[in-house]
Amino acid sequence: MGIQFKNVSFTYRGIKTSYGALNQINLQIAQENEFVAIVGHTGSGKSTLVQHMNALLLPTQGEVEVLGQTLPPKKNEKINHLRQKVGLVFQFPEYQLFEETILKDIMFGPKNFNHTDEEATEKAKKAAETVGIGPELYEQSPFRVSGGQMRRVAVAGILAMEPKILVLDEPTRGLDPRGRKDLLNIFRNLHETEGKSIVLITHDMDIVSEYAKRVIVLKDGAVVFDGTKEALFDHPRFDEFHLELPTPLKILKHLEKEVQLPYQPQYDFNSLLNYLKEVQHE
């Protein structure tokens, strides 16, 4: 059982004013084999929801179920652990590292749920492999490293708690084209090898149409679309969502129009490629 959303709603609410940012949400991500984009203009409730997904937020209204509890708790019932189970990812989160070295920075989790010294350095460093930080950096500032180091070593710290599911809110948001790739290959390395249910939030495109399988469309915080990537950028309604189209299906959208090349949907540049090589061919 993995994470299900039922009729949903959850307000922010002020001294003199209150903001309803999801509406009756009804959804389910299993707890293995998903790579779910989330998407939506700014406001659309994102971030909103995949806080309810760790119980960093509990619903005003509805029910969230994680991993087999319910939420809201009932009362004097633990959520705590439910932050190791399904681990989150904020946009920066290099803002949040405080340790001294990179190898305590990235233990902290472990030993914060009550892993001895030795089991927290053995996932630490199991966790530092898998985003390719190596021994040599173990011992430096994690404040003196470049920016793309700064970001593999807080996802580190993450995935060093073992989640059974990764929620993940834009973490490429500042990075330059190479880290990026490099930081998106780990996560569907880690959905590739390990079955790992990954949750992405992104505004690109791009990133949806070449990593991502299902697409949840968030609107005015109600869900508009829930479905393939394929069936999302073929829908008839598309331009409602307010959304771009990724850049392979703009340019085979434009060849179409201006030297009307037959149109063939391909979601990835690597599929545009060998798409215009065989068209060039015949």
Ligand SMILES: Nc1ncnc2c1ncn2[C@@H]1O[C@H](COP(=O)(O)OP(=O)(O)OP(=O)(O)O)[C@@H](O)[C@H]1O
Contents of the next structure:
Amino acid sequence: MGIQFKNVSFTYRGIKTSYGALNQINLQIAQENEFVAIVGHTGSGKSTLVQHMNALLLPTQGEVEVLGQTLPPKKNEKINHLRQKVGLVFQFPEYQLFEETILKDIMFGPKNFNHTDEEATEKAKKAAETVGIGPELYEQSPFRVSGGQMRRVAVAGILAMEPKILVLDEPTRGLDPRGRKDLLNIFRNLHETEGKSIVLITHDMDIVSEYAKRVIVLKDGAVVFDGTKEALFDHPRFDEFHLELPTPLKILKHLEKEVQLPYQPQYDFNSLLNYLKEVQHE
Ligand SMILES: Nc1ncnc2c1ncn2[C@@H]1O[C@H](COP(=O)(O)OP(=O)(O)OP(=O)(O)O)[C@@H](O)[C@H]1O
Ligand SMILES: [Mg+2]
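Could I see the form predicted in complex with this ligand next, after the form predicted alone?
All chains and molecules follow, beginning with the one already shown.
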């Protein structure tokens, strides 16, 4: 099951203009155990792509199947439940907070999907705990906490719906390094302990190398690479993707040039450190 795109194209239609944002996309995301990063230049179609994953957008051409259900050509009530099953966290999700208290805000999703107050409260509290929002904050206004906390409240609002797949559109944008790490570790934890599939849009190659297993590269609305992060960063035509290398690989390339240390790719900081220790002992 999971999510499947078959020859999907999407055009934004305005009154006078139309713009083809996606062009013949084919891809598949399994329901479990995936950690996929979606990367590509600004305007390459990343946000447009992921909005198909929970039926916020419907394809202009081709077919999208989400958890066994083919999206219809026009919106209808039969696709509403997909918003709950595939949780989409937008760019700057805190702009969508609106309730008087943090707990009520997190409860909004479950209530909207027909859970009783009691059930919604229980789910909200569990989600709050997952993102590190303690009971002392339940009755606070979501607008009176820090930016990082607002972001976590917004993420909890999605988690409270207990989505099967979590889709995150640049979830760490604008956070400080600590807030960034905390949030990413929450996602990694959900992935590792519950096997939840995570789809994460990012511009940051360090996040890709540290957290993702698989990478999809978009360029002008088309998929130009889909494979493991190792295959991407070692790709002979990597330069053509116009992406940066992650910092550990940049350091290794530099060492190769400056001190003739043989280049052996290490994709995250821990592996880099272990490798350098090994070399030092030799
Ligand atoms: N509502 C819209 N109406 C018309 N065109 C749009 C709309 N939203 C996006 N586009 C266009 O579609 C293309 C893809 O946009 P999209 O937001 O999916 O890119 P992105 O890869 O998410 O970019 P970024 O990295 O800046 O978030 C862009 O050229 C954009 O201008
Ligand atoms: Mg975007």
